[in-house]
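The form predicted alone is given below as one chain in C-alpha cells.
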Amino acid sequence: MKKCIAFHSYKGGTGKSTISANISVLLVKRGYNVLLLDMDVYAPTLQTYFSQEPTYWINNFLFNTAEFENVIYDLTRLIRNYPTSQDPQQKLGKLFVSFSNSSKEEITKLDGTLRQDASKLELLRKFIMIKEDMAYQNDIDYIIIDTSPGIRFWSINSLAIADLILLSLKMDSIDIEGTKKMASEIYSAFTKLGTKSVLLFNRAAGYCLPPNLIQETSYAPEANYANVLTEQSTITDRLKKDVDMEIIGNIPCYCDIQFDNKEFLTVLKHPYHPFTHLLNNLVDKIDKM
C-alpha cells in the first residue's frame, strides 16, 4: 500500500468530504485502488453524497457484526459509467467506499464505547487491522479517511493510522486559532512518529471576486481584489510559520460548486473546471510524497 491519508479539520464545513471523495476518484482514474472511509461518525455524509443505502456499515465491522468485505462497496461503476470517463484507453483502478451509519442509535452506541477503556483499545486494533491487514487483502493502494472534526476519539484513531494528514481550514480566525491549538497538542505527537501533516486552505478568495466593502455605494470587486489576496497571503505565511507545516494547496471558493443543487464528484461532472485542475495538482503532490 502506498499511503493512508486522513482529511481532518478543527471544525466542520471546511470541505473535507467533498475533497476526499474527489481526490479518491482522481486516484482511481490514475489506476490506483482506493478505499474511502467515512469516519466522520457524528455527521456522516458520504452515503448521501454517493446516493447509497448500505446494508452494512463500518459500524458493523467495528462491533463485530459483519466482516470487513461486507462493509465496503465497490463503486467503480460510478466512474466507469460517467459520460466524461468513457475513455477506452484509460485504465481505471477500483473505488471502494465504506459508510458510517448516521442513525441516532448508532451514534449513541459509538459514544457509549468510549466510556470503557477495553472497548477503546479494541476499536483502535480494528483501525490498525484496516490498514495492515484488510487493505492488503483487497489490494488497496490508498486509504482515504474523512474524519470527524476537532479533537475527538474517532478522529484521533484515524490520525493514528495515517501516513499523511491533510488539515483543511478556511480563512477565518476561529479556524486558524483552532488549527494552531491542534498543531501543538495533537499533530506534533504524530510528527514524532513519522506522520507528515500539511495545511490545505479551502474556500479561499480568488474565484468569486469580493465586493469593495469600503465604498458601500459602489460594487467594484476588482478594486478590492488585490487587497484581499495580500491579506490572505499574509495570513497563510504567518500560520505556516506558527505551526511549522507545509501548505500543500490553496483552493478558492467556487460558488457554482458550493451552491450546486446536487453536488457530486465535480472532477467527473466538470473535468475542465479550475477546481478539478487544482485537485489534480494536489494529487500530483500526494503521489510524490
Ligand SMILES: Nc1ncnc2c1ncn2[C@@H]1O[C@H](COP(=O)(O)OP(=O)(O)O)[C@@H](O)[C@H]1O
Given for the second form:
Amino acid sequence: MKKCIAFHSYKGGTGKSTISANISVLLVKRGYNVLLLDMDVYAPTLQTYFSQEPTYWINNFLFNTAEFENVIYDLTRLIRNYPTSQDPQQKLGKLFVSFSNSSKEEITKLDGTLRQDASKLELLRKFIMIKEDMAYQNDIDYIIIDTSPGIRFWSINSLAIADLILLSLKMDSIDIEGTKKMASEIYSAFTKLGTKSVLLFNRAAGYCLPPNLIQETSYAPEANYANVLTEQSTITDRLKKDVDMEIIGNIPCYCDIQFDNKEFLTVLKHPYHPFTHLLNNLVDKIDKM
Ligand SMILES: Nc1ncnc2c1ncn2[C@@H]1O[C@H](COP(=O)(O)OP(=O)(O)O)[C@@H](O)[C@H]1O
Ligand SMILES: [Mg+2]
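Let's see the other form, the form predicted together with this ligand, since the form predicted alone is already up.
Expanding to the full complex; the earlier chain stays at the top.
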C-alpha cells in the first residue's frame, strides 16, 4: 500500500467529502486501487456522490455483522461507463467504497462517547484491521478517509491511522482560529509519530464560471484566479507561519458546484473544469509525497 490519507477540517462544509470522492476517482484513473471510507459517521454523505443504496455498511464490519468483502462496493464501472470517459480502454485501477449508515440508531451505537472502554478498544481494533489487513488482502494502493469535522472519536481514529492528513479550510476567521488550535493540539501529536499534515484551502473567494469555459479545453485556471490568490496571500502567509504547515493547494469556490441541487463527481462530469485541473495537480503532489 502506498498511502492512507485522511481529509479533515475544523468545521463542516470545507469540501472534505467532495474532494475525497473526486480525488479517489482521479487516482483510479491513474491505475491505482483505491479504498474510499466514509468515516464521517455522524453525518455521512458519500452515498450521494455515487448514487448508491448499500445493503451493508462499514458499521457492519466494525460490529462483526458482516465480512469486509460485503461492506466494500466495487464502483469501478461508474468511472468506466461514465459518458465523458474518453477512452474506454484506459487502464483503470479499482474503486472500492465503504459507506457509513446514517440511521440515528446506528450513529448512536457507533458514537465513541457513549461506549465503554472495552468495546471502544474492540471497535478500534477492527478499524485498524482495515489498514493493516484488509487493504493488503484487496491489493489497495490508497485508502482515502472522509472524516467528521472537529475533534471527535472517529475523526481522531481516522487521523491516527493516516500517513497523510489533509486539513481543508475555508477563508474565514473562525476556521483559521480553529485550524490553528487543532494543528497545535492534535496534529502535532501525530506528526511526532511521523504522520505528515498539510493545509488545503477550498472554496476560497469565489466567482461564477461561465458554462462555456467549462467546455474549453485550453482554459488556464491559474491565470484567472491570480487576483484571488493575491488577495488571500496575507492570510495564507500568516497561517503558514502560525501553524507551520505546508499549503498543498488553493481551490476557488465554483458556483456551478456549490449551487447544484445534487452532489456529483465533477472530475467525471466535467473533465475540463478548472476544479478537475486543480485536483489533478493535487493528486500529482500527493503521489510524489
Ligand atoms: N471548490 C468548491 N466550489 C464550490 N462548491 C464546493 C467546492 N467544494 C465543495 N463545494 C460544495 O460545498 C458543499 C460542502 O462540501 P462538502 O464536501 O460536503 O464539505 P464537508 O464534507 O467538509 O462537510 C457541497 O455542497 C459541495 O458541493
Ligand atoms: Mg462531508
